[in-house]
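Just one chain follows, in the form predicted on its own, and it is written as C-alpha cells.
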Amino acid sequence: MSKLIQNGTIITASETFKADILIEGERIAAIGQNLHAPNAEWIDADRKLILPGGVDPHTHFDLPMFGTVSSDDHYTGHKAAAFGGTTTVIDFINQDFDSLKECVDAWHAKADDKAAIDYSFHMNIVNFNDDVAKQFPDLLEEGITSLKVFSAYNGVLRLDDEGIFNVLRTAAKYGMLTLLHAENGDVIETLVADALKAGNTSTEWHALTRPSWGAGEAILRVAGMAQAADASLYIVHMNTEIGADMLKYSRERGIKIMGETCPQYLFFTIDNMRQSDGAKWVCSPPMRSKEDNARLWQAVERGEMQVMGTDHCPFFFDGATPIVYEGEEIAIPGKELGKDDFTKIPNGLPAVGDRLPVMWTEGVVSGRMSANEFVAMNSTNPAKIFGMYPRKGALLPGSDADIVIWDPEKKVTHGVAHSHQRTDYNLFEGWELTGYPEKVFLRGEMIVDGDEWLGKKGGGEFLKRKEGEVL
C-alpha cells in the first residue's frame, strides 16, 4: 500500500524545506508540495521533521570476547538501533577461517535470520598473505567493499607495517576502502606488562596503558602508507586530540583519509573509569581527557571529522544478575569478569540506540551543529563513504524509504528504558534530551511507532555495497 507523509519539514544533508513524501512499496516515489495520492495511507507529520534513517557504520553484534559475547545480537541490536532512528548498520566479520568466503558465510549464519534492519559487513584482515590477497575479489562478489586492519592487539589482531601496507595496496587495486584501528600495540603491551608487575590492576589503567600519542603516531604512520599506496584510509573511533590533529594534517596534504568519532569520546573521560562503576566505560580505544573531548568537538564543528559512528559493542555490567528482555530473563557474563584485573574487562559499550537522540540534543539543540550537518555525519556521509548512497542516507525519489519522523519538541529522560539495548546499563542514564524519533520506517514499513515495536526478526536485508566515495 502507498503511504503519504504530509506537512513535515524535510531535513537532508544540504537542504531544509517543507514537502510531502509519497512512498510506493519500498521506495520513495515522489517528494513535493501538496502531493495527491487518494488511495495512500496518510501520515501527518505536522510540526515534525523528516530525516533519512541513520546509518551506523561501526557496530559489533554477537561478538565473542574474553570468554563471553557482546550482549546484543543482530536482532536485539538492530531493534535498539531502530528505536534510536538508525535503519542501517555495518558489522565486522572475524577472520576465523583461511577462506574469506567461509568467514562471510559464518557471519551471515549469525545475522540473516535475526536482522531487523538493513545491514552490511566489513571484513577484518588479521592475517595477510598472497592467498588472502587473491580472495579480495570474492569479497567484492559478496558486496563487501571495506577491510579493517589493526595496529594494536599484538599476536591476536595486529598486522605488522608490511602487512598493513600490502592490504592498502591490494585494497586500492580493487577499489576497496581500508579501515584502521589506530593505536601502538608495542607500547600498549609493554605498559600493560609494567602495570601488572607493579600491581596496578584498577580500571583506570586500561586508559593509562594506552597513551594517546600512540594513536596519533599510528594515524600519521599509516596515512603515510596510504599515500605511498595511493589508497583510501578511514580511521575508526577517533578519541584523541592528537588524532584529530593528524587527520587534519594528512587531509591538508592530499592524503585520501577520513575520520570517524563516537559520542562517548565527546562526553566522557578517564575520570569516569575511576568511578566505582568505571568498568562501564571500558572500551578500546579508551576515554581520554576534557581537552580531547574539546578538540574532537572542534573537529566535528569545523567539518574536519566526517562520520559519527558508535562502535556499539555492549556487555552486561553485572552479568550474574538477569534482566528481563521481551518478557524473558537473560544474563550474559560481562564486565564483572575483570573486577580484579582491568585486562580482563570485556572492551565495549552500548551506544547504537543513543547516538541520534544524544547528538541531536548535544549537537543541534546546543547549537554546535546544524540539523543538516547532523544528517550528514549520521546518515549521508557514511552512506556515501561505504557505497550505499543514494539508496541509503538520502531522501530522494528512488531511495529506499528509510525515514524517521522526528519530534523536535519531545522531551525524554534517556536511559536503559528508551535505548532498548540488551544490557543492564546506559552511559547516558538520566540525561534530559529534547528531540526524539516518533516513527521509523524501513523500506516503507513502519517498524517503530512511539514506544511500540513493529519490526521483526528477519525483516532486515543484507546490502551488497559498491565502491564508496572519498569525502
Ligand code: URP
Contents of the next structure:
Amino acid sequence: MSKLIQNGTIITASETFKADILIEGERIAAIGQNLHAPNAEWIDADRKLILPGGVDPHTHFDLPMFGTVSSDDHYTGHKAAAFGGTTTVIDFINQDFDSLKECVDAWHAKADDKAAIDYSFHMNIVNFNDDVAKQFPDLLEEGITSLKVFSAYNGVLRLDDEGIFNVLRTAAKYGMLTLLHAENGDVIETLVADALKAGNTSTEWHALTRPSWGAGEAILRVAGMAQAADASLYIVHMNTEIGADMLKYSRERGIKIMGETCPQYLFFTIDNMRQSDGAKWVCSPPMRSKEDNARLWQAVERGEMQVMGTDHCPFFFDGATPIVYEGEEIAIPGKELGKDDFTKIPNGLPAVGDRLPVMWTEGVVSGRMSANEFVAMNSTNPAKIFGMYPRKGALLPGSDADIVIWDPEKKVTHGVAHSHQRTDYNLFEGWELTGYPEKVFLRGEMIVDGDEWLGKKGGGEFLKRKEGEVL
Ligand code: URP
Ligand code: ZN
Ligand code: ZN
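Having seen the form predicted on its own, please provide the structure of the form predicted in complex with this ligand.
To see the whole picture, the full complex is given below, headed by that same chain.
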C-alpha cells in the first residue's frame, strides 16, 4: 500500500523545505507540494522534520572478544539502532578462516535471520598474503567494498606496515576503501607490560598505556602509504586532537583520506575512567582530554571530519546480574571481567541508539551544526563513502523509503529505557535531550512508532555495496 507523509519539513544534507513524500512499496515515489494520493495511507507530519534514516557505518554485534561476546546481537542492536533513527548499519567481519568467502558466510549465518534493519559488512584484514590478495574480488562479489586494518593489537589483529601498504595497494586496484584503526601497537605493548609490572592495574591505565600521539603518527604514517599506493583511506573512531590535525594536514595535501569520530569522543575524558564505574568507558582507542574533545568538535563544526559513527560494541557493566530484554532475563559476562586488571576489561561501549538523539541536542540544538550538516554526517556522507547512495542516505524519488519523522520539540530524559540497547548501562543516562525520532520507516514499513516496536527479526535486507565516493 502507498503512504503519503504530509505537512512535514524535509531535511537533506543540503536543503530544508516543506514538502509531501509519497511512498510506493519500498521506495520514495515522489516529493513535492500538495501531492494527491487518495488511496494512500495518510501520515501527518505537521511541525515535524523528515530526515533520511541514519547510516551507522561502524558496529560490532555478536562479536566474540575478551572471552565473552558483545551483548547486542544483530537483532537487538538493529532494534536499538531503529529506535534511535538509524536504519542502516555496517558491521565488521572477523578474518577467522583462510577463505574470505567462508568468513563472510559466517557473518551472514549470525546476522541474516536476526536483521531488523538493512545492513552490510566490512572485512577485517588481520592476515595478509598473496592468497588473501587474490580473494579480494570474492569480497566484491559479496558486495563488500571496504576493509579494516589495525596498527595496534599486536599478535591479534595488527598488520605490520608492509601488510598495511599491500592491503592499500590491493584495495586501490579493486576500487575498495581501506579503514584504519590508528594506534601504535608497539608503544602500547611496552607500556602495558611496564604498567602491569609496576602493579598499575586500575581502569585509567587503559588510557595511560595508549598515548594519543600513537594515533597521530599512525594516521600520518598510513596516510603516507595511501599516497604511495594511490589508495583511499578512512580513519575510524578518531579520538584525538593530533589525529584531527593529521587528518586535516593530509587532506590539505590531496591525500584521499576521510575521518570518522563517534559521540563518546566528543563528551567524555580519561576522568570518566577514573570513576568507580570507569570500565563503562573502556574502549579502544580510549577517552582522552577536554582539549581532544574540543578539537574534535572543531573538526566536526568546520567540516574537517566527514562521518559520525558509533563503534557500537556493548558489554554489560555487571554481567553477573541479569536485565530483562523483551520479557526475558539475560546476563552476559562484561566489564567485571577486568575488575582487577584493566587489560581484561572488554573493549567497547554502547552507542548505536544514542547517536542521533544525542548529536541532535548537542550538535543542532546547541547551534554547533546545522540540521543539514547533521544529516550529512549521520546519513548521507556514510552512504556515499560506503557505496550505498542514493539508495540510502537520501530523500529522493527512487531512494529506499528509509525515513525518520523527527519531533524537534520532544523532550526526553535519555538512558537505558529509551535506547533499547541490550546492556545494563547507558553513557548518556539522565541527559536531557530535545528532539527525538517519532516514527521510523524501513523501506516503506513503519518499524518504530513512538515507544512501539513494529520491526521484526529477518525484516532487514543485506546490502551489496558498490564502490564508494571519496568526500
Ligand atoms: O573498543 C573497541 N572499539 N572495540 C571494538 C573494536 C574496534 O577496534 O573498533
Ligand atoms: Zn578499531
Ligand atoms: Zn570498532
